[in-house]
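Just one chain is shown here, as structure tokens, and it is the form predicted alone.
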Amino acid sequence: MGVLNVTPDSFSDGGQLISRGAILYDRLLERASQMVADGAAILDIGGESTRPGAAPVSPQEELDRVMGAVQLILPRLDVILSIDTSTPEVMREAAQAGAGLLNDVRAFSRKGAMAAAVGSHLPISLMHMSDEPNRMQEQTDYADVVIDVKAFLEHRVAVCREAGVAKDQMMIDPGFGFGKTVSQNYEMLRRLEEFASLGLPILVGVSRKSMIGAVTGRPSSKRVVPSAVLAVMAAARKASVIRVHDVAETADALAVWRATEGEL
């Protein structure tokens, strides 16, 4: 899953496609068929930031930006659109428009975004994120961040299905980096095979973080070694979905990996 932000204020590539509110069509286009010919199956589109202490942006303004990188890549790419939004009607806008799943750090919590999950009939990803993200880091209080976690992601499982969403519908995300210490995002990649148990596959997020900062002092422009290193680590873990900005990088790394395990 190939990470295209269209923010100003992404926490790695914001400003990149987005300059004084105007979508960069042909720096969009250019990425976006880079991130399919590297090896990308989902292109996941987001227009709020959500990193840590990120100011919310309006509707409106979240639906202009997607809707614009949506309308640009689907005549011209042969990939599955993810749409990274909490916001019922970019998921509705977005569903319309042919994307193929909803990818919701909020976990359909927000309201109406159930129902929007619902109506469109898309396969959706819950995500955990302990709080708003200008708050999140506020909160890492957790008796075991494993299982907290695990809770969180099975009850709102729950809520779907009661919803009308079906099983094989659904996968969830553990949401590294919102809401955890550098030490509990390890730990959780370390664990990661300990939410396979809800049956469902597991999409993991690691590319360029702040966990790989602590570790390493590199600015997230030179984490892409580390994060491929990550991904690997989250594949052998059963890790099912890679969000990553760095497609080629990534996708060298898990072949060489498949070929160590005998998948050539």
Second form
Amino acid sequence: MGVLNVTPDSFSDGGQLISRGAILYDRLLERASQMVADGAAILDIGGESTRPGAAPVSPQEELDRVMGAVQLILPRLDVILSIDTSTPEVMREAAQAGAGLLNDVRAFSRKGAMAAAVGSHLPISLMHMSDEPNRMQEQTDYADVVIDVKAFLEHRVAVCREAGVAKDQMMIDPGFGFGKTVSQNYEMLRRLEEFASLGLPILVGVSRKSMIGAVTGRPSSKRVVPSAVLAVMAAARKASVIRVHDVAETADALAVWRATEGEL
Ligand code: 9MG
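Since the one above is the form predicted alone, can you give the form predicted in complex with 9-methylguanine too?
Complete assembly follows, chain above in first position.
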């Protein structure tokens, strides 16, 4: 899954695809095409940054950004579009336009989001986040981070099923970097296979995150190699979908790992 942030302020790549409020369509299509050529099966389009301190975006602004990207990419590229949003209007319109997946870092907890997800009939990804982005790093007090995050996800899966989402339409995501300390993030990755007992595909997003900066001391633009290493470790521990900024490098890393596993 390649990351396409149509935002001015995302933590790693904000502002590259938008300038003075306007989408840079040529650059966006070029980036999307390159990610698909490099091996991305899914592109994750986001119109609102989840970075702590990011400027709030109105639903209309988010809608304009996301729909601009969806309408540009869908007719031109053979790829599944995932929509990174917590906003019901964006879920509804993107689904109508042909999006293939809803990725909500708030696990469809905003008012109206669950109904929009059910009405879309799309597959959905449920992520754990301990609190809203501005406060989440104050909420890292877990008895056992894996057991607690798993319990949260199990509960949200039950809520979704109750609301009418079929089990085979759901994915879970532990939410690396969303209200976890550095050591909790690495513990979740080390014990990732424990999440598999929920019986759902696991999505992992560790690309260029601060858990890498904390260990390497590198800025986000220099975290490509360790991101690819963590992607391989996640795949080896049963992740099905890996959300990345650097598709080519990750695809190469996964290819040599698969060859090592006998998949030549
Ligand atoms: C939008 N977004 C940023 N980081 C993410 C992650 O780790 N997982 C998912 N599902 N979405 C993310």
